[in-house]
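Given next, in structure tokens, is a single chain: the form predicted alone.
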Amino acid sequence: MGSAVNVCVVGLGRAGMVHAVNFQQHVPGAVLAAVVEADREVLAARAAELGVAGRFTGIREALDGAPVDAVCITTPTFTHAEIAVASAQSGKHVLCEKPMALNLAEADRMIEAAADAGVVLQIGFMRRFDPAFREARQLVADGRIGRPMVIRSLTRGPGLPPRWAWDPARSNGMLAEVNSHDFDTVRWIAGSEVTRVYAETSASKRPDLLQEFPGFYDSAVVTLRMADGALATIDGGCPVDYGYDARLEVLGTEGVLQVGELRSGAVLLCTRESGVQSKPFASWRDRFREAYINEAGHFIRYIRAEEQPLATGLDGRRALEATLAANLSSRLGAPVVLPLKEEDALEDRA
């Protein structure tokens, strides 16, 4: 094994103490020799919780002095790409959380520092370390279910995300910030590209945030149409209130493949007042926890040059492309066809 990896955490949030906890605890070959957090308390708090001796409000001061070999993004979308680009441009590796940018050209950005200056750029599907979803995704490889016909993704959240989401202007809505992760999932799986997207979305649950934030929805339900004739269907809610819901389901000539289910464990409650219970997850810190874990040991071992790259910035770049389309087709109530043209893209939040 080489020489340990220095990882800086930048963003003290709810996936920000996920990944520090890991490169902490359970990832071989890391330390988490530093954090980064705008908010003071929450820095002085968390930090010393993680007992990190390096702590700092921003990403140049960190990269300026702490001794880091990679950075890890867990900031708001619109922050990724200004962090992921000078973290590169100091010959930093990145891992950052999805979605990727706010737009295509930021994901270009990112794409062209990393390769620039000879760096990782990885992109926060766990989805696709999680045991489940990498036994899926070979089942349909090796041809088990024959081609895949009907692919279908969903990701449902217990509550809203922060406050700075609700504004898709700031964060391409709820398609970006709970069901990235299934855009590329579909693509992952089917091993082929979008090339069309239809989508309708609605404030149906909370549509007293449409005056403050207009734009905002809450539900959405989006079809694809892939490069190899296959159709695929996302759904999303949030906040759905009853738990932490992601699941697959791949339809194939030869039979059909389900990933994931909404009971967190093995127990079944039945009895003659209550009816069948059970309990859901109740975060997707629960249901992807081992995921998280498998993606930041990826991490270090490409950053080792041991294993070859599983979720890349062109990875990243991909999902976003199809989630901007998705948002616009929303908003014109119209298909719209890839590859996306970035002053369309724009146009959805105009």
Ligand SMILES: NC(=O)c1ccc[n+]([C@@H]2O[C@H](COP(=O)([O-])OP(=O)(O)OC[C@H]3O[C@@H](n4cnc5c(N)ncnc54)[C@H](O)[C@@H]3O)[C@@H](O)[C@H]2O)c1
Given for the second form:
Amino acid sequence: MGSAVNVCVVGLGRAGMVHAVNFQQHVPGAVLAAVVEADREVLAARAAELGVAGRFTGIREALDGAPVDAVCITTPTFTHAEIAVASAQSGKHVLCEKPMALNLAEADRMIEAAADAGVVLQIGFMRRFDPAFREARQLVADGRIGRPMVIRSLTRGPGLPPRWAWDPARSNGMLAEVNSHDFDTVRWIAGSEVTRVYAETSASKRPDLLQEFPGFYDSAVVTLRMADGALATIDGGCPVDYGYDARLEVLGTEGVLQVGELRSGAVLLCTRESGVQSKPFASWRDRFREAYINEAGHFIRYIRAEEQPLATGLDGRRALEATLAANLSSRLGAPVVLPLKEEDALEDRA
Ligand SMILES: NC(=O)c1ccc[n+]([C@@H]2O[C@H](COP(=O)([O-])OP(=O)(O)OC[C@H]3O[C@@H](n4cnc5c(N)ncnc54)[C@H](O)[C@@H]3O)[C@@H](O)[C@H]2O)c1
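Could you switch over to the form predicted in complex with this ligand, since the one displayed so far is the form predicted alone?
Following is the full complex, with the preceding chain placed first.
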């Protein structure tokens, strides 16, 4: 085994704490060497909880002052590009949460900075590291259901993400924050690229948020056409309240496969009074607990050149392009063809 990789987690919010704990406790070869958090109170509380010595309020101080080899970016999406580019230019490997960035110009800068510096750039598509999703991908790749004809991928979140994500201009909306994973899953499973996107979005549950956040939506349905002729749908809803829900179905020419269900465990209770009862997944942390650990482990092994990359900057860019196309389609009320035109790719006008 190579020498330890010193990791700095940037942004100690919901995703940041998952990654920080994983790098600290569950990933062989990784050391949680430093943390960066812009909010001083949050930094003091969470760094103390983690017991990390290297504590910083800005990425620049950490890059200049801490002996780190790699950076894990878990800040709000609108900050990803700046932090990733600065980190790569300082020679640090980068694991960046999805969605990779706000627009394709930012994504391209990140890819270019990592390539120029010769560092790893991995995007946080943890479903690629989930045992069930991996098995499904392998079965499809082995031709067990023939050629994929229709892929259905859905993600529904129990509660709204943090407030910054309610603003489409700072987050690209729920299709980016919640359904990035579906856009990635569809192209990963199909082994083919998205060529046309049509989306409908609606603020059905929280229309009250439209006044403060024009363009906000809480539900979405997207249809996609893939280069090889396969079709796909993505269905999103957030907040749904009942639990975290991530499912996949692939209809092939020779069969069908399904991944995921509402139930979180094997226990099913049935009484005359209650009827059939079972628990849903409370959050993405529970459903993909193992996947986040596997993802972080892959990042370390990828840095050490022990594994080939499984979720690259280009994967992040492609999922982002399809997401931007879906938001554009919803605004236009018309299908959008990929690749996006330059004016649509450079700036999201949600
Ligand atoms: N892979 C997944 O399943 C998953 C799950 C949740 C969130 N995410 C992604 O992770 C990212 C963060 O989401 P979250 O829900 O954890 O957000 P959050 O708001 O809970 O946490 C973000 C933290 O970053 C801090 N911060 C903001 N700007 C900063 C900066 N410039 N430098 C340092 N710290 C800064 C904030 O103070 C906050 O504590 C988003 O891109 C989101 O889409 C991914």
